[in-house]
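Here we start with a single chain on its own, the form predicted on its own, put down as structure tokens.
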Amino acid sequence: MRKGFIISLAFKNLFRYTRRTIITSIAIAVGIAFFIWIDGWMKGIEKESERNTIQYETGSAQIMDRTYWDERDFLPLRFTLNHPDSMLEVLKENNIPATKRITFSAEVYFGDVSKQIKCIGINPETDNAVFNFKDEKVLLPSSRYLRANRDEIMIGRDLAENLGIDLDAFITADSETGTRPEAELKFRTRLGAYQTLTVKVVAVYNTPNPVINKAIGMIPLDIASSVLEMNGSVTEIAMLFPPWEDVNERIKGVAALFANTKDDLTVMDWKNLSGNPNIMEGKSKFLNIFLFLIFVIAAVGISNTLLMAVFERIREIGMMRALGMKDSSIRLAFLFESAGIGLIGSVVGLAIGAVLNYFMVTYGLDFTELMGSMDFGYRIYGVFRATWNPQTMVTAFLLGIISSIIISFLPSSRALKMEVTECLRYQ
């Protein structure tokens, strides 16, 4: 039988049975935008937390001590950099955005209330090169940027609250003669001694990172070399780079570049700073068999309209075979029509899908009502926003079409094994 006549009949069942099209056509649909709406949903978060990781926390990567990322939850102050200015004087000439930083552990204490923080010196002449504290919509209002050699501190709003400083008072109060609140510190120096500083909380800042809002102050780095008796070194550089390139490969040449000092470094990217690689590979494999979960709950309820589908038509099938119709040209005609119904579905539900997604992508959701200042290992704070990811969106249209066949194929093959006599009295 010729193919053009069965590519017909499939094409005159399609719309002969309108109501059982639309029925499994939307039910492919909402499994098709479904997934492509939780899998953009997913990648924004991953994305997302990137971007936040880099611009607030680590930068793209950091030059160290290699001891001293060896003992890095001690913060230990003895391992340093001791000619941060000529890294940076090279850094420059291959136009890699860098700044120098001293990060310390200390006590903050405001009136009866104390918390351990960790602390960062910064240069603010530099820092926002490779991160985004100086950005408007970071800091509070009446906030102003640190100044180099004035004893001040920037401290992330949830900490602020946890301190007990009054924001409200802080944020109407007039950025150049408000009193400011004053803070102090206590830490150990290079050299072991205890120390005390008094800073004025001159910027309460909150970001999109609520690792950062929770636990971190910054000084001027002038004022840390000082107090710390750091006699010109850092503790690390903090690097940018263009978030095309391969973060891995440029480590490779900032390596390069310093291979012949006579200090022993190591160049760290932002996911070792952040946290365990292995915990944060974890994550993205919670999130795929999550994401996998979904895809088989959309696919069952596809097959069971599709086998229902199938199912009700026996009878016309045991009647095309008594009339002489071959099994693989009936076979082929519920295959071409299976594959029209996922057709349909899946045009649909792209465009379900990517209306959700640009949602989304454009507005995202707000859970910062919700969620608060809640950690639940990403570094998101927030508003939740989706991504685009045009390979999925190919993949979940193609298995739309495929699985409808896929599936279909099954039911035909089990009918087109029944006895004519037994598909015709089928109920």
The other form holds:
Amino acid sequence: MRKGFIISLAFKNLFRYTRRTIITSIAIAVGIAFFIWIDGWMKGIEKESERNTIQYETGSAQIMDRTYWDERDFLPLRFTLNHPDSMLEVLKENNIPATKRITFSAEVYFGDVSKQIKCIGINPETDNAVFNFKDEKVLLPSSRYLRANRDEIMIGRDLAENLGIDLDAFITADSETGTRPEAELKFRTRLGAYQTLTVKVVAVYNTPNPVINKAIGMIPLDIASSVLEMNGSVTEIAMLFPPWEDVNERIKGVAALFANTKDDLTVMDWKNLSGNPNIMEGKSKFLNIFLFLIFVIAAVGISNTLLMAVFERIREIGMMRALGMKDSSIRLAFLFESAGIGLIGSVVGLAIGAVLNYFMVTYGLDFTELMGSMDFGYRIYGVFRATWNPQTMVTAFLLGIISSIIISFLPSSRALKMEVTECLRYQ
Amino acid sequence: MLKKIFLITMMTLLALEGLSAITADEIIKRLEQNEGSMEASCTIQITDSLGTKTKSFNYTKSAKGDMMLEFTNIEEKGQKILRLEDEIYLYFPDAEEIIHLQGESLKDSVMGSDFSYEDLTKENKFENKYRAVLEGEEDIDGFPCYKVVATAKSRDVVYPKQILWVDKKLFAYRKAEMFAGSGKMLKEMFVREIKVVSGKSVPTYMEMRDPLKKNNKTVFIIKNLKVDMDIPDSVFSLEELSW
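Form predicted together with its partner chain, following the form predicted on its own:
Next comes the full complex, and the chain you just saw is listed first.
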């Protein structure tokens, strides 16, 4: 039998049973649209969290002393990089943007309030090569970026609010001549003695990373080095790699650059630096399982409607077989018809998914009120934005068609196993 | 002639004053002579902006300085802290686990108080860490005291400077101030009550506050005090800790 006839038959069947075609296509379309929407959403959260971690918290990777890394929870200043400048030279020769930092634990006092924070000594000249704090969008109005060799501090918006700093007064005062709030830092020097430092709050930043806004303060590196008695050593060197490059490969390359140094160094990627990488992998697996469940639910819906479509036409199948049409041709006609339903559903699903994703990419969903300051591990605030994921869109489109074909195979096989007379008598 | 007699009398008095004058090192030595084995029930009241928390514990200390602390308040009941020389071990009965504190973790606060675990390990003698100078005499709460200014001999000492007011009669602290390297006062301690037991003066009611923080205070009260006891070494062991 000619293929053209079978395709034509399948095509006619598609529109002969318009209501069923529409219902089945809608089931496929909803499944695919939902799949694209959720995947784009989840990927968006992951991507934004990654971007916010790298740009404001860790850089792509950091070099540090191995013992410092092992005891990182306590930020021990005894285990440091003793020759950071020569290391930065090596990185510069290899075109890797890098900056040195000193991270230490401190207690910040403002008026009646005190908070335990992580304080970072940053080099105002070079920190911008890796991190994004100089961005005008990040600094609140009237803020001024840190200047070297001055007793001043930049703090996050949430920390400023928790300390009771009047942000309305802050943003309306002149950044150079206006009154800046003064805070007191208490910390331990490298050798363990208590030290304090009175600092002027010159900038309040509002990054998209809640961890950074909540409990981080930044002071000029030279001031930090002096008050902590670091003698030129630092706790870490942060680096930035191009986003399209494989971080693990770059880390191997950086480790090789310092393989012959006497110091026991380690190079850690942003995932390790921002928390337990196993937790992140676990979250990723959870998302994949979630997406798989969405697919299964959609597949069950499709199979149900296709199953009904085949069984309501068993008498028709019996008649075609009685007229001499081969079983293989009847099956092929059903598969083509299912592929057609899958194609219509996939096109519509792709379109709806793309529209939903467009709104999620452009505007996102604001859960700020609902979530408040709840920490769920990702470095984002309550506004969830999606990202475009062409790979998932193509996969979902093809899955819609292929799964329709596969799902229709079973009921059509069952109908074809019946005797012709049985088919004709089927009620 | 009268002038001569006056001059000789004055010089003699000054010389006698010099002979009888106590030095800062001697004051510190007398202070440390009050140390020894001890058993007591203690209470810490920690007050901050959120309110007051009370913790209680039994305290046992050997003559050589080993120490066992067992919490008796409901929240931390059964938790123990053992100090052996310069080592600190914690025991948590719920987890049935012993944790060895070392390195940077010693800087953590003991149960949210103004004391750190490091404060518990201060085995190194005061005179080894500080250069003490007697700056005069002052009354604290009506008690005449020696005012001793102690400056750290090295840069690894936790408080680079301390000022101590030592009771002239009992040779125990009446007041202490601890300073950061910048000169800012970090802790201020008042001893409101000193008990003399078996010839040893022991502060039994202390108030400590952080001058940088408003509305905070840690009160340390010692009750049922016994000193100079014979305490077997087995009390200060890891077996006893997890028992």
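Positions refer to the first chain, counted from 1. Under this definition, the rigid core comprises the largest set of C-alpha atoms superposing within 1.5 Å between the forms. A quick note: this is a predicted structure, and the numbers were derived from the prediction, not measured.
- For Ala322, a C-alpha deviation of 2 angstroms or more is recorded between these two forms after rigid-core alignment.
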